[in-house]
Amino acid sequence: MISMSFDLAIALSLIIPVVGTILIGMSGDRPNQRETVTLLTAISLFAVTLWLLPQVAAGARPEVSFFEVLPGMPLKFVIEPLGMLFATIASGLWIVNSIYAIGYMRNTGEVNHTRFFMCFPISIGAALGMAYAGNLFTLFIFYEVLTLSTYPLVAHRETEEAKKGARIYLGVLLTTSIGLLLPAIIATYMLTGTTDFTAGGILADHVSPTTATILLALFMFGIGKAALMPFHKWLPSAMVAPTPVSSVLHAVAVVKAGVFSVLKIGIYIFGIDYLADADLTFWLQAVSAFTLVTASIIALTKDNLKARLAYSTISQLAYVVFGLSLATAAGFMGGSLQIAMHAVGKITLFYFAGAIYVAHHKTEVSQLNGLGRKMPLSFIAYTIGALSIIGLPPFGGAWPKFVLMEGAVDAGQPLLIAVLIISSLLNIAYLLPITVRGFFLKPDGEDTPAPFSWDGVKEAPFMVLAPLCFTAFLCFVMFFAVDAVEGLIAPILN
């Protein structure tokens, strides 16, 4: 009985997103039951998660396969700790973003509303699937799925401009993930006859640290949504789209995927004493690290706000790349909580984005100057979110990069302590100006800044206030629940 419901929630986590997609595009020019069935469908599929996240906590490992494309790949789904952690995130999420989503396009006049929304629920089914996927072969279907469905999202405006950001984000993902992913996951199946994912890992019986050490970066460099350089391009190219989509790239689904990716084939094909046994990791620790650093380094030169936070999602991506690298236990549990707290952290940043440009028009950074006294709201949940991503306590955002030095320490790398904590010194550089020109400086045009008042407040519409404002909230919340991500996560290093 535990079996078949096990079974129907895993086919009800990829099923419900299917059914939502066909219910919005029948809802067609009727917004009311077009934005009620997008809420319907991601609080259902949200309740779906709920329901298996105690059990995966508690031991279960519910598990359902398909056909066989060939002998030992079937389409294959296991829920394991790690992918319960990215499923409830994506789904819980999704529900904030759903608001939000309406809340923004009701007010800013953008057209196509049906097709938005019917590419939301694909886009969260493929997430799911790839965090349930049991072996390479379905994670890899679902990971092109995601990108597929994304697609027409960066280039929903379709303008020149939105085009040409939608060709460079369809042609790096596919081009990485055709062009290195799919070889890596093939010599995979040849070496070991098997794809599926493993506790401990496959490969360290079956191929030379060498050959390891190619299909590492076959396999790192492939997953483009991870985003290392140089494969970063298509982030920034993909701001074109509205704020409700950067978020879902940036928070909710695409990069998360990306990075939850990583960890999952570094601790289920090659194994966390496997990478330390063999000293893969020495180069992924060298690349990780500049494309933590560099990333942060160029933010600080963008004055449009979207493209400061793009810069921001690569570097803060490589903090779980750079976990992995130290091949260590703290080093993979301080990436899978950046999953979780970055995910939370980055959603308020660009929920402010949309919310001043709602408000007030707004795109770059050098036009907020004073804009705090009018959006008082929306600049303390600003804050409370970039409070987070540099890591102060009591924001979630603290607890990643002290384990990641917990970490460092444990690889016997004392010294990568100096580019996490360079890293948070170029956070502050680049996100609290925002800050500081919001409350501190006064408008363009004025000679001193006018007084705070009440009545001069103009907050974005509450539909895109208070997803803001929730948000910022949770960074407060994640910050006290990291013990529960620690339990999840706990049992795949033992």
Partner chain sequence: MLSELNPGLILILGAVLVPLLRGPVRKIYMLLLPVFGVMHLLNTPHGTYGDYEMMGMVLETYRLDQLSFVFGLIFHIAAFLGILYALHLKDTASDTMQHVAALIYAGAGVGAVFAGDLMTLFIFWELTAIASVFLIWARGTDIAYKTGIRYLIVQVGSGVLLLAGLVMHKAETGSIAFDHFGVTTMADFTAGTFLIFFAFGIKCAFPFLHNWLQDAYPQATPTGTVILSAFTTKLAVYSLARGYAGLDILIPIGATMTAFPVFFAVIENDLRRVLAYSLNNQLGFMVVGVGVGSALALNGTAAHAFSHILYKALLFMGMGAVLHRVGTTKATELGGLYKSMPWTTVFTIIGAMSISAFPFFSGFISKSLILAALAQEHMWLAWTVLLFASAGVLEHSGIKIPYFSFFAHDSGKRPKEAPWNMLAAMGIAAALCIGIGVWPEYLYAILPHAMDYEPYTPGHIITQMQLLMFAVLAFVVLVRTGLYPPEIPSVNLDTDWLYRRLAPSMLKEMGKAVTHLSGGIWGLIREWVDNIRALAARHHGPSGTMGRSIAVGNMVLWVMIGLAVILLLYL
Contents of the next structure:
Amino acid sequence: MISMSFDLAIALSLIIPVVGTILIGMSGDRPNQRETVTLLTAISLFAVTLWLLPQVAAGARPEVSFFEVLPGMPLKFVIEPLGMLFATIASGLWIVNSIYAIGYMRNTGEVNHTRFFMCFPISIGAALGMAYAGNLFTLFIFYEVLTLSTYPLVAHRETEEAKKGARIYLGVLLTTSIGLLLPAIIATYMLTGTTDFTAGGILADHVSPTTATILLALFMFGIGKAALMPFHKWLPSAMVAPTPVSSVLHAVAVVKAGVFSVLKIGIYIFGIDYLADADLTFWLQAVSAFTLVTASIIALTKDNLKARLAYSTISQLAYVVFGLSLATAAGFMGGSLQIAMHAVGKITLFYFAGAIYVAHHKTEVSQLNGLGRKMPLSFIAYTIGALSIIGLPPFGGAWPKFVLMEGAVDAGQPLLIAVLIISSLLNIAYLLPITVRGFFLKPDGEDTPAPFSWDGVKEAPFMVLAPLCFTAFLCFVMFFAVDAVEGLIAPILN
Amino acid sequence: MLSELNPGLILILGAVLVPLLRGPVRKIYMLLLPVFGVMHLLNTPHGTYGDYEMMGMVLETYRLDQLSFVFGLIFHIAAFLGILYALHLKDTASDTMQHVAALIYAGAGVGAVFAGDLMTLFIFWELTAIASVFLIWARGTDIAYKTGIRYLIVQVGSGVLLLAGLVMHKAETGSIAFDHFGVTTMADFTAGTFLIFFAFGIKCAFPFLHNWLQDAYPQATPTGTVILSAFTTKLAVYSLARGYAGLDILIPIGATMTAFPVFFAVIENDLRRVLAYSLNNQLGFMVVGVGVGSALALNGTAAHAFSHILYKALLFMGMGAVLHRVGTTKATELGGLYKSMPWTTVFTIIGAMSISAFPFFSGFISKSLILAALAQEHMWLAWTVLLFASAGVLEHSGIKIPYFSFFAHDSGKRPKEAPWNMLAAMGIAAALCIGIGVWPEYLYAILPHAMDYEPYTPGHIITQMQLLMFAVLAFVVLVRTGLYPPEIPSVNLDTDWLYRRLAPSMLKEMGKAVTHLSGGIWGLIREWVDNIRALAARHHGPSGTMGRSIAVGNMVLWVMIGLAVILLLYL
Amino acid sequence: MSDNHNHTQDDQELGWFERVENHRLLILLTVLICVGFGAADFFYHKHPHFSAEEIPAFYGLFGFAAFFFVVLAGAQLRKLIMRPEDYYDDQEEAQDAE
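Rather than the form predicted alone that you just supplied, could I have the structure of the form predicted together with the partner chain?
Expanding to the full complex; the earlier chain stays at the top.
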């Protein structure tokens, strides 16, 4: 590792997942080999990321190009802070998620483990490919790889419902990306002669504001993974998947890849200054604010926990797009922080949903009365994750809300703060009833709940519980570690 | 390092260990936490400590001065009494949770008082909201569950408004210091300072923002309400005194707060809700003191907060004991309890006399500071309203509470006397109420400003006794003539109607409409996609690829692997 | 209220505060105290801030009137805002059922 070059590190980031996939594929019915390879892949990938992180934080911008597909459009990787942040989150949480997935799959009687575990490394590799992408073309390629490699995961249970959900998943993501994102990329290439991600943007001197607005719309809606309404439906549809998949979709890779692309295109293709000067984003403020609030209101009406969380994710992703639409440095910073903080918070909530399913086969909010007595740790962890998502201190989720508010003020739109406030309050209304039901309400059919005793506790298995508690703890740590994230992103805003 | 720790963190961090302890060890440990806190407080010279840099801001996590000392001290006393009062709770999960929540809540209140900047204030502000709601939920009823959610939304709403105000204030001035904002008339407000003021106003239960208090406090557990009554609202009073002393509109706001709850209290049947209205009314006195803003008035606010926390906790303890033993605090179901709960009766009467401001009880020596400050400034209208409200206090807290629970018509109920720890907490609180009333000089000595005020002049005593005793006479006349309205089991509408009846139905309708709309739009898109797919299927025969998802899944997987391998070969 | 003519109750159950003669005693005591403090107004030197304070027994009269007003106004308020105890329950249950 000591003499590792940047070229090698970037190559390894893509090779390790592929090798992992092949080895998992060869493991056949040997679960130990399958799980060992999964964990080893995850750990070595994270190690490579951690090797890159301090250097990028110190100002290095590793770059490598492979071959030119079109003149000026090579397969190219450049590591800059935003991508580094995304890569760190994705590869770090992937370790946790691998442990969780092993625990979950062992205890739920799901079948076809090999295919299941083979798809994970590819999707993470694709996420890293996006994170390090040096131009729109590379980003697009890995965007599609990510879509396709997660598709078998969504359809994993092979029931009619799963197939239907997966079809919607694939349909929306492919349609938007090929129908909107690809044309936008081609247009950008034709207008500017490049698709390289460049500090300050590449469009400013080449297009009229009208063209830029159209391009922005194509990009924003084309990145279906960011789930901007009305292209959000794939997220609740994908809820048919096993929980570890949901957490990959919601926290580790997929949606994060979407909003990461939104930020990346915003800052490196358009440029914050251009967005602000040409006043391109007023409609995006409206769309993201609408998504933010509406998704929360829909979440209120869902009794199925995972569906509720899915709409919560749609709302939380809109925070990132909202941050970009403010077209200020603080807004962008708020969006970046939101990527990190939401990942940790939401993965906790999904782990909880998986834990109650593994331990007690519960899926609906209304079934949770009194369950907290049996699963106290899980419910405490859930509560912490929920408080972080709501945006309360001392949990990480508080910071993006604060910085986004600053962004709104800087943008001369202080009234938009109201949107953030309303959303936080709605989050309380749909997230915390689960805590109350679990801890304080009587289980159905019991008049007087049995007094608490440790014998009555039936938590999920250790491999499921430990990741849940760990990510909850991480929510707390992130509140104090925010300066590290801020310090990483800040250089690209100067 | 440790000497720079905000005392609130002693309670908060200490709370984390509570679940690990059992039995008597836990009890002693919990009682010791506030004692440690006070010792730490007394050992710190005035100044600012514990600077912590974060996100480009310097947080002053521990600021000790005259004003924060008074509030910090009484918060510790309240925490001690609250813990003692709840000591009979068992080691069960829900009771443990109550202990932990109470300690964190008290610690957050203390922490907020010692916050030197708005960000630290915000952090503790939200923590009070989160921790306190568990004291409501711990009641374990459906009503408490819903009330708790409502309460939390209001409290967190106050917090996010504070945050929004902080952000705007920071943009306006570049500072996050929590000092006087320089606002003394409406015209001085900026967007930032107004939002912060509004946030304080919610927690302080300003008129029309008040109803969370009467909604939530009566739903908490018997021990929870005692703790709740001490911190949230007094934290708001402290914050107003810190940031908005001398702001003129606080006088009409505070005067309104003293007056309107008395009418609601007269007809309220749940005695703990009567006390919640009464709490609102007492806050009004403090807010008026902040609004006047003179040294005497601010001393009055601090002193009144100090004595108010004690007698209000005492009254809630009395009603809590009744709730604990009888299972209800509805006036219609109580009466004659003095026969079997004599100590509780005596202590509650002491609390009632303190809140009514009888001479030689604590309310007298604090409330008269505020009235004297108004008189000094010749604010006759506010003075008249407060005098009127003083008679109102006597009605609902001085007479109604003890009369209907312990005397009045004998309900025939003969509950056991309260447990020893409840009696001990009530006893200490009662002793403090009398002690402060008889020897006010000790409380006066720690007030924020130097002053020369003598509460026990013949004039003060005589006028106050006239006011109170003639009002008692009015009560006698009303009861004997049958004009006094009977207690009726009922709920009374307040501003909570807006969000309990109006808003939920509107929100539900909106949710339905949105689901419907998005369903419609989505339906269109799906139809469109289906059409295209049907078109494609026609061209590619019946075994259309989209039909077999899993086959596609596997195929896609292998294609991807193939692609990846090709990629590798290229490298 | 102070309804002490409850003959269904065992006389031995009647506490000190429920006996008619004690009620009279308490009322008498109240009246005496009021008269005493009212009269005391003439025997000390006042420092009024407001002219109204110079009226003899001003505080007493004010207290009596204020108390009377609070109670009677409260009774009127009931007509406006009093609802059955389960007023909010049916609404919330109806919502839950949805």
